[in-house]
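One chain comes next, on its own, written as structure tokens: the form predicted alone.
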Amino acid sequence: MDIGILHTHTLTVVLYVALFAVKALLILTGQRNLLTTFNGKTRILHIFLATALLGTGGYLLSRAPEGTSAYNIVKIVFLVLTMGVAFVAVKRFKASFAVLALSGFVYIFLLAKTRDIFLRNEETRLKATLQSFETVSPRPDVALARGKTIYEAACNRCHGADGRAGYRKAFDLQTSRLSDAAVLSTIAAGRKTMPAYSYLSKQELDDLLAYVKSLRK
């Protein structure tokens, strides 16, 4: 169900932003009368899309292990503010507000993709965090700590802190008995809705494997 709701949410977001983009274009080109006509004909559609967007987004946040993370809170705040600015832009025929709202929607889209308020990609964030560890260490506790860091950055959002969240059909890592080779292959190449983490080095993959296995019961 999570995946179906996610696809619905994504489609709703695209349609909502596309609808506003048309209105913004009319504002920027000075087509006040045409905007009034278009706005009247799409009023019900706008209300439906806004409701669906907030409803599906709320459901996904309630299901996601990181639903209350900093980037999600920032995303919600920016979305509400941007929708408010978009409303004012259309209501008062303000070009500056239309541009501001479009910029806000672009930022929210990039925020959703990167999951970082500074729009850094996952690899950049993770590599920066891992710099605090020893480059190579035979100590199991260090390897496990590195693995946990990688897990929290890349895996927690679907598997959850205990490995059992099952968000977007993620495997239950506590009961999984995949072989080491299968786990490493799945992480590196991805599987169905799980993305590939091909940027992880062999050492990082081994450390993540060690941490994933530590979650097993």
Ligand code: HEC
Contents of the next structure:
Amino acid sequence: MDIGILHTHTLTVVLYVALFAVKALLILTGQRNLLTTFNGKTRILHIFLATALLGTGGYLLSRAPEGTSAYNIVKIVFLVLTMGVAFVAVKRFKASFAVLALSGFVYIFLLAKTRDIFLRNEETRLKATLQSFETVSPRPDVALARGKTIYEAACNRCHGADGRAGYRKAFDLQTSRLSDAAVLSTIAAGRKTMPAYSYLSKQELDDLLAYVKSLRK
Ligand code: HEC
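I have the form predicted alone already, so could you send the form predicted in complex with this ligand?
Time for the whole complex; same chain goes first.
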């Protein structure tokens, strides 16, 4: 269900932005009459896409373990603002607003890709967070803390803090009884919708393994 909704969400976002891009192009090239005609003909489509986009987005937020993370809140606030700017651009035939709205949509798109307000990729972000651990000796509690940090940055969004969220068909990590080797290879190579974390070092993988196993009941 989550995955179908996610695809529908992505599709409606692409169509919605494409529709606005056509309107922005008409504004930027000064074709006011054409815009009025195009707007009239696509009104129902516009309402349908906006409703589908917000509806599917709302559903995904309610399902995602990190639905209320800072990144998601920035994304929603930005989206609502940008949709407002886009509305004004079309209503008032304003080129500056059209450019602003297009830039806003591009930012939100990159935000959704990276899940970071500064648009850093996951590896860069995670490695920056892990720097504080670098100098510490690998005591078991330190290893577990590092594993937890990695888990929260990379795994939480599907498996949830307790390992049971099951978002996007993620397996329950509390009942999982995979061997150490299989857990390590699942993390390093990914599986179905789970991405590969090939950038994690051997030490980081071992610490993550220890943390994942600590979630088991
Ligand atoms: C995009 C969502 C997503 C993210 C992020 C994610 N997983 Fe998964 N995970 C899944 C899915 C889906 C499966 C089940 C794959 C399948 O159907 O074979 C899974 C399966 C697993 C399994 C196998 C469990 C078993 O019993 O077979 C382990 C272990 C695991 N994930 C650990 C992690 C760890 C550790 C991270 C972070 C580094 C992580 N996952 C990040 C979605 C995710």
